[in-house]
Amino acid sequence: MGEALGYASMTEIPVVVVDAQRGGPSTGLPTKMEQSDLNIAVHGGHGDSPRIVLAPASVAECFHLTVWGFNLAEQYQSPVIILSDYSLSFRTETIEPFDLAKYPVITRAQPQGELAPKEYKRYKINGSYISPMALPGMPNAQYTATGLEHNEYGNPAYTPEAHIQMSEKRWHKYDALRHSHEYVRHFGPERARVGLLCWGTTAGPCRGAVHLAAQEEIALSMLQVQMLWPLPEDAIVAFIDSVDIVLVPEVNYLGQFAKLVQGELGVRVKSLTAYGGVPFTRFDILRKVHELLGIAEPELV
C-alpha cells in the first residue's frame, strides 16, 4: 500500500484512502483504538512522498471531512489519507442533517483549449506548481503516469536538474494549506495558561476538560487540528503563542503528533499519552492539567 501511495504522489494522481486506526503493531487489537497510524499516513513511504492527512474527531467530521478529502486530492493531484479510528467506525451519534449545498465539488485543474500535437506538458511548472491534469480522451493530451522521475512531459528523466525541479513541484503545491487557518477549531478562552493541542477523537474528552476548567475558573483552551499533513503551521504556532503551556494528548505510546509538532516547527510541549487500547477521559486530561498548574487535586465525580 506504501508503494501504491508513492507512485500516486510521484505521477500526481487523485486518490483518497480511509484508515480506521485500531491498537497495533501487526494485528494488536483488533476491536480496540488508537492513534498509532500517524508516522505511517505522514511520514509512509519510499523517498519524499508528499500526502494530505485529515483526522476526523466525530461521525460528522468524518462525513464532512472525507467530502474535502475529495475536493484536496481533485485540487492539489495529491494522495489523502482519512484517518479515523475504530472507535468512530462504531460510534453510534445523532447529528444534524447534512446541507449538501454548502458543499462545493471542486474538480481538478485542465487543459484549456485545443492542444497542438506534443505539446501538452502534464506536468508543466506554473505559479501554483498544480499543472492541467488531462482527461482521458482529450485530444492530442496524452501522457505517460510513470512512477520514475520524469520531466514536464511525463517522459522519464534521470537528471539532478529534473529531479530537483519536479521535488520543489511536488512540495511547493501544498503552501498554502501550511498558512491556511481553515482546518483547524479553537475551544475555549483566546488566552490561557494551559492549551492543549490534540486530534482525533481526543478532541472530545479535551473539550470536556475544557469545559470542566471553566467551571473551576482554570484558563484552559483548546486547537483541534483537523490537517495533521501538512502541518497548519500558521494556526498552531499562533495558537502556542496564546499559552504559556502545551500539552498534547494522543493514544498512542510514542506521543507521535507532539514529536511532529516539535520536529516540524521547533517548539517544545508537553506530551500526554495513553495506550491500554481505550480513549482518554475529561479527567485524566483535566488531571494533568492540575498537575501542570500544581493544583491539589480536587475529588472528581
Given for the second form:
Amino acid sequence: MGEALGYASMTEIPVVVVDAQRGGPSTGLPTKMEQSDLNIAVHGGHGDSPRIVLAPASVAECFHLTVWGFNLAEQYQSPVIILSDYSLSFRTETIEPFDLAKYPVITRAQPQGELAPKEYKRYKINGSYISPMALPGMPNAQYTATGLEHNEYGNPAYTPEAHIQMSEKRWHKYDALRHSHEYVRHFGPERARVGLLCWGTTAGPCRGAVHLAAQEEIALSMLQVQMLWPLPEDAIVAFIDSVDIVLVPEVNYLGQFAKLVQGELGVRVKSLTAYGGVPFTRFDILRKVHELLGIAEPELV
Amino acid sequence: MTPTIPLEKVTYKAADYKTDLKPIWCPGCGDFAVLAAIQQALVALQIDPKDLAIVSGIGCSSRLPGFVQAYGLHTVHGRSLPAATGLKLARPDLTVMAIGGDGDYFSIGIGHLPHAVRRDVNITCIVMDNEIYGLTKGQTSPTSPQGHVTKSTPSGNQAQPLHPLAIILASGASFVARGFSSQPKQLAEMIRLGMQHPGFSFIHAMSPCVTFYDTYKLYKEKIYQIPDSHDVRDRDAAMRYALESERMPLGILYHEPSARVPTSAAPSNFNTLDYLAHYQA
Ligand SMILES: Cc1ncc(C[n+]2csc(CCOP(=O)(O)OP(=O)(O)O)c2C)c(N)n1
Ligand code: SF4
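Pass me the form predicted together with its partner chain as well; I've looked at the form predicted on its own already.
Below is the entire complex, every chain and molecule, led by the chain shown above.
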C-alpha cells in the first residue's frame, strides 16, 4: 500500500483510503482496537511522500470527515488517509440527521478553455502549487502520470533542479492547511491547568474526563485534532499556550502522536499510553490528571 | 488481414501517436518494434489519442506509455492491471491498454493476471517478454529457461519457466495470441484484433533484450506459424500450443468471438443523494 500511496503523492492523484486500525504489529490483535497506525499513515512511503491524514472520533464524524476527505483529496490532488479504528468501525450510534446542504462538493482544478498542442503542463508551477489536472478525453492534454520525478510537462526529469522544484511543489501546496483552524474541536474552559491533546476515538473518554473534572472543579480542557497531517500548527500551539500542562492520551505503546507533536512543534508534552488493545475509560484519564496535579485519589469504599 | 482504410478517412497517422520523448531503450531492443506495432494498430483503428489510455508497471518495457500520444499511467511494479481495470470501469468510453514486461506481469504482478482475465473487462494487455529483467540489468525472470546463468543465478536458474499463455487460457481468457518483435506486421495485426475484441485480450509479444539476453537468433529458430487449420475456439488445442517449450508458435491461439459479460459503468440509476436522503429527517 505504501508504494501506491507514494505513487499518488508523486503523480498528485486524488485518492481516499480508510484504515480501521487494529492491534499490531503483524496480525497482532485483529479483533481489538489500537491507534498505532499513525506513524505509517503520516510517514509510510518511499521518500518524502506528502498526504493528508484525518481521524474521526464518532460515527457522525466518519460521515463528516469522509465527505471532507474526498473534498480535500480533490482540492489538493492528494492521497487522504482516514484513520478509523476497530471500535469505531463496528459501532452503532444515534446521531443527528445529516444536513447535506452543509456539504459542498469540491472537484479538482481542471484546465480551462481550448489547449493548443504541446501547451498543457500537468505540473505547472503557480502560486498555489496546485496545477490544473486534465482528465482523459480532453484534447491536447495527454500526459503520462509517472512515479518518476518529472518536469512541469510530466516528462521524466532527474536533475537536481527538477527534484528541488517538484519536492517544494508537492509539500508547499498544503501550507494553508497548516494554518487552518477547521479540523480541531475544543472542549472545556478557555484556560486550564491541564489540557488533553487527543485524536480519534480517544476523544470520547477525554470528553468524559473533562466532564468529571468540571464536577470536581478541576480546570481541564481538551483539543481533539481531526487532521493529524499536515498538523494544524496554529491551532495546536494556541491550545498549548492556553494550558499549564499538555497531556496526550493515545492507544499505542510508543506515544506516536505525542512524538509527532513534539517533533513538529518543538514543545514538550506528557504522554499517556494504553497498549492492551483496550480503549481508555474516562477514569483512566482523570486519574492521570489527578496525578499530574498532585490530587489524591478519592478512597474507594 | 489489416483492413484498408480509405485514404480520406485517415485522420491519425503513425506520427500522431508519437510524443517528443525519445525512447530510452538500447539500440536493437525488441520494444521498439512493439511500440511501432501498437502505433500501427492505432492507425488501423483510428483511435483518437485523447480517448486512449495506456497503463504500465515498472521495467524498460513499462516506459512505453511516455512514448505514445495517450493518457498514460506509469504505475508501480506489477500493479498495472488493477489500475487499468479501475480506469476502464470508471471510464468505459476510453480505449484502455495495459502493457509491461515478463517481470512485471509474470513475477511480482502475476497474482492480478488470472483475476483480470476472469473479470473480462475490456482491456488489451500486451506483455513484452524478453525472458529477463532488463531494467535491473539482467536477472532471471519467471520465463527464463532452466539452467540460465545470470547475476542472480550464478550457478544456473534452478526453477523451470512458467507458460504464461497456459495460465491465461486456464483462467478463461477469450482472446490469446502471440507475436514476435521481428514479425512486426503480424504483431500489429494481433494487437489490432485484441483491441477489437470486446473483453480482456492478451497478446504475448516476444521482445528480445539485446543487452542482457539476446534471443533473436534462438527465437528465429524456435518460431513457427500456427496453421490456418487451427480452430481458434478449440481451447484444448490452444493449450497444447501454449505449453510448447522447444518451439514457439505465433498467431492466435484462442479467440472466442463474444466476451461473456459486456463491461458497463456503475449502474446509472443509483443516486447517492437519494440514498442518503434515507438518513435525513
Ligand atoms: C516492488 C519492486 N520490486 C522490485 C523492483 C525492481 N525492478 C524494477 S524493473 C524490474 C523487473 C523488470 O523486468 P520486466 O518487467 O521483464 O521488464 P523489462 O525491463 O525486461 O522490460 C524489477 C525487479 C521495483 N521497481 N519495485
Ligand atoms: S536493457 Fe534490454 S530490455 Fe532494456 S532497453 Fe536495453 S535491450 Fe531493451
